[in-house]
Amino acid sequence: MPLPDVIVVGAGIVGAACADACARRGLRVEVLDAHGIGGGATAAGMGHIVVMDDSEAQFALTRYSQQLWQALVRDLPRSVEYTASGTIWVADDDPTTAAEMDEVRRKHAYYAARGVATEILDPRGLAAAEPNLRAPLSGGLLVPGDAVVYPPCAARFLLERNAIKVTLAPPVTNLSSLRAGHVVNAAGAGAGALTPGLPIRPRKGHLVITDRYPGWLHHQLVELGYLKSAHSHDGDSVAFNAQPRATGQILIGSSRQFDAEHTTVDHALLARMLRRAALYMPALPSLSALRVWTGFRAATPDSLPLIGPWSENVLLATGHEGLGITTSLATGELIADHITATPSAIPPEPYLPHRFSNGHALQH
């Protein structure tokens, strides 16, 4: 049999998107994963598809990928649970955070200038949109185009729609042993073990899911201070982040820990995370929690992923931290663009791994 054109290591959502994009270009693709489809951070994540504005590069990647998700909606099976819930960025009413409504207005202007619809909510509008939030709060920013998916089933859909071969193999330890025209390292937090020298740090997170409470929560809710937590590289951090699931359940986050090596639940940090959530939704502690779990995100120093060539035939698709679900489809397109020498829809330069290159990496 002919060798594959592309071997993707990792069957999470990012690896699945890379494999799908390459297969749609007519390339022979094989995916390797020791644990099957949709594991790792994909199984542990929230599945929020969100446009972010922390930097121009982050906006470009998240917006492009969101548009790819929106174009895919009609083809998605019900198991993917695509729900156009929208996001509300919630502004606190604490006098020490009075500037949060200024941030709402800044975000509104930023998105409007780039063609993303948003709506500023005053305290009354916020309370009407989400009655279980503490009242009064200062307001918020509604981004109606954001959505939610169930990531493991999304990964499976991407791999199955082109009948991509997925091999359950022992963990790969040496990429040079793989025989293919191109090898894509999409191993998430484990990518550094396969490609030494990557600036990847595993970052642990906790999530809680409740019993079914249909109608209790309508939008993905995120506190405006979330980015400070997400981009902090010192110490443990928590932020309010709550998501309505298609099942009527509520997913509650989020926490971030560097240098945590085990999947064990950190009960002190979990309690801190839930106290933070209860500050925004006081009735949350009265809901029944069904399960708590942890996962590891792949974080980079500049909070942007590594997408593109690393050595002669190895490409990277990792380092997405908490945005892997959102940016998976755009990542796949950028990888396939490079392999097929196709101009990309967005500039690929901000994500190229050579910004962290060392003596072993491909220089450009």
Given for the second form:
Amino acid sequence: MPLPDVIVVGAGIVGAACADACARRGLRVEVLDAHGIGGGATAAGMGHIVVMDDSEAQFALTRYSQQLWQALVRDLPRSVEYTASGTIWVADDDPTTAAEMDEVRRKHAYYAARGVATEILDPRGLAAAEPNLRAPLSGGLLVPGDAVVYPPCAARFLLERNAIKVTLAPPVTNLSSLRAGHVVNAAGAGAGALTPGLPIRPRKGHLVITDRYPGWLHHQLVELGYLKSAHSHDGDSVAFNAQPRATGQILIGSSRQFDAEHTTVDHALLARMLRRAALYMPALPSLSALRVWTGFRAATPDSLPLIGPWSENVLLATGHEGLGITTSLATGELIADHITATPSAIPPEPYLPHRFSNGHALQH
Amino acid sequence: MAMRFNINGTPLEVPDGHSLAAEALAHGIPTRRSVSGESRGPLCGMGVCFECRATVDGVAHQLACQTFAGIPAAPGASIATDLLIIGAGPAGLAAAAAASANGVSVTMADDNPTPGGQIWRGNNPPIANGVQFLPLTRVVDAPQPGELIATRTGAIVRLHYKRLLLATGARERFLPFPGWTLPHVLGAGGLQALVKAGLPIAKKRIVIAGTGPLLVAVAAYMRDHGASIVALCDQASASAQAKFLTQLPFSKWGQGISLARSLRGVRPRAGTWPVAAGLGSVAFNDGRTVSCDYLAVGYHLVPNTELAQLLGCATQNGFVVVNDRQQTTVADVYCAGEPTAIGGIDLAQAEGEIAGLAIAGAAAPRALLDRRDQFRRFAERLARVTELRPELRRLPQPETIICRCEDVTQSQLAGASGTRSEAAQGLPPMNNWRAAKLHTRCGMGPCQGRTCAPALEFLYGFAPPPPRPPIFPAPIATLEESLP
Ligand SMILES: Cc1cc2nc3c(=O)[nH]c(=O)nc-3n(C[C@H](O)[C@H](O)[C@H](O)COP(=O)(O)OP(=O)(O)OC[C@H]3O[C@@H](n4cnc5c(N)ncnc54)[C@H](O)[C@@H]3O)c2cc1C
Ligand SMILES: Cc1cc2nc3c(=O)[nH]c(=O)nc-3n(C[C@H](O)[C@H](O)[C@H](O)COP(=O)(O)OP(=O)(O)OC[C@H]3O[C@@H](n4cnc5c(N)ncnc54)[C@H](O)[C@@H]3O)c2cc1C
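What would you give as the form predicted together with its partner chain, now that the form predicted on its own is on the page?
After this comes the whole thing, all chains and molecules, with the earlier chain placed first.
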């Protein structure tokens, strides 16, 4: 048997997307995972496909990837539950953050300048779009192109459609023991254990899922202040984030917590997160919660993932923090571009792992 | 007196003391439409299968089997006690009596409207003097040591304890077969629970099947209430049953004789089980078909260990590990009754009493300890005679629903049984609970796998999942307010 061209370590959404992109370029690909397909952060995440504007590089990656998702829609099986629900960034009516509607207008202009159609909602428009939001809120920004998927089945689909060989094996401990032309470390929050020195910190999050309430929520709702939570690099933070599942269930987030080692539910943080959500949706506390779970995001100091060559034949595809479902497909393309020495659709430089070894401190 | 409820838009008069589920079933009103559009009714009758959840008076997802007429809603509360007992069945009641007689202040919570657990459901047995009883109070979460969170008729109850006794009993094990989701197919204990909650059964033709002594008890109960038992079948072979009977502890003989009297004229069939149910009929493995109004089928019992596991108590082979004094591996948490072993009422009572005495710091008499050990041996024999035969693994057909909450069929779980589609050839088999759940939604519904996980364990050998909070679906408010 000839050596595979590429071995991908990790069958999460990122590893699956890398394997899929490589296979579509005609490379022979194999995937290794210690725990099963889409069983890591991919199983824990919300599956919100969202264009972000917090940096030009983040915008470029999320936008590119969102377009790749949109191009994939007709091939996706029903199990992936792709739903074009759109996002509403919700502005609250707190007088101390009266600037939130200014932020809505800034966001609107930012997206418009880059070809993303969005719509500013006034208080009435917001209430009409989501009657279960507390009224009156100041308004919001609707991003209709955003969507929701069910990530584990998306990972499975990407692996299945090219009949990629996936092997469940004990955890890989040494990448150099793998014999292939290229090795992609897509081990998510576990990537640091395989490639020492990566500036990755696991960042724990909690989610709550409800029973089915069809029609209760229509769009993914995120509070405008979400980025404050996403970007804080110390302390625990919560932000209101609610998602309508294709099943009619409501998925509620989000919390962010560094230095938490265990998957156990932190009841104090959970309560804080839910109180935050109830502030926006007063009827939420009466809905029936089925289950709470936690997951770990792989966070980097500059909130951008690590995508590209690292050493010898090893490439990295990790560090996607809270956006790995969104950015998985673009990550796959960039990795395949590096391996096949093909120019990329977007500039790959901002995501190159070596940005942390030259100049920047490698350890954060 | 009666109360008027509105169930899924239909008004229904429910006599006091009856449950909405029993009344709906009696009137042929489905409690819910499943995700693939089937009409469903109650299965377990005891609040764990979630098939009976309905929109009641405008509130979605209410358990009709736990909605009773004539019971006023109780407010939220915060309660502190020395000994908190969860479960007011024979084990919990015996523990409460022993502990309170020795000066311990006791609070006992149960998710039913009256004490009694499964066997004394509806009998309202006496509770020892001074014991505070919290009815319709269901523990859903354990936010921190010394505190449990419960729901009670929609309100939140915080329970603070110094010592905790888990006497949470067991539920029935269900195995999927074609037709088992039809509304006239229920658990054996499930049908009994509904009759106790008001379902009229006189003159109804009933088939009772599955495995274990519960079937005989249920048959006798139904007969005493005027039903006609058209078949009573146990999958266990005649020789296995005979061996079990000759080894019955002496104290069980009385029970056996009175059951036999109730069942005069009913010929129990050994080595027989239902292979398919149609509207009003059942087909058996021996080729016979009989018609019936209800098919009551349960394959023995599964211990309720979710709360113990949530608290971190060690389990072994599915049962909570306890020492000689019924202490679990977690300090100040005790366990008695079916979560430690399925051994019937005698074992539950003995364990409960031993736990109550241990918690009070009193010595347990030798005779009591001996009695417990005798019934532990009985539990082992019971486990042997109720062991499921391998043929039962072939009951589900490709279109048979395995997970009733999410309507996941056997063919969707095909990876689990070894046959896979062409496209999935390169993929590893879906050979564990987590993979099956993530990729098919099996076990993702409100019963949290209580119905399908024991079935998947038998069918495919998947170890059941550890519980996640909340251990029963509960209003988000219970999680939001769980800490100050
Ligand atoms: C609470 C929460 C909410 C989120 N919400 C969203 C959202 O709405 N939208 C969005 O885009 N993103 C979201 N995310 C982020 C997203 O889930 C992750 O970025 C993404 O799943 C990362 O995928 P991955 O494939 O890199 O990692 P993983 O899914 O963790 O996959 C890594 C795989 O590698 C395997 N592995 C690890 N180490 C080894 C080893 N040594 N040997 C073999 N195998 C190994 C693991 O078993 C695992 O299967 C969220 C994350 C969390 C925690
Ligand atoms: C459905 C069913 C029917 C049965 N019928 C018979 C019969 O007719 N004859 C017979 O001899 N044996 C019967 N048994 C067996 C009988 O239950 C046992 O032999 C024995 O009585 C068990 O006693 P226990 O105290 O351990 O548990 P149980 O009697 O089961 O009591 C446990 C109690 O705890 C409650 N509980 C569980 N979890 C929680 C929670 N989280 N919060 C609050 N409350 C909770 C339950 O609702 C229940 O009331 C039946 C068992 C089942 C499952």
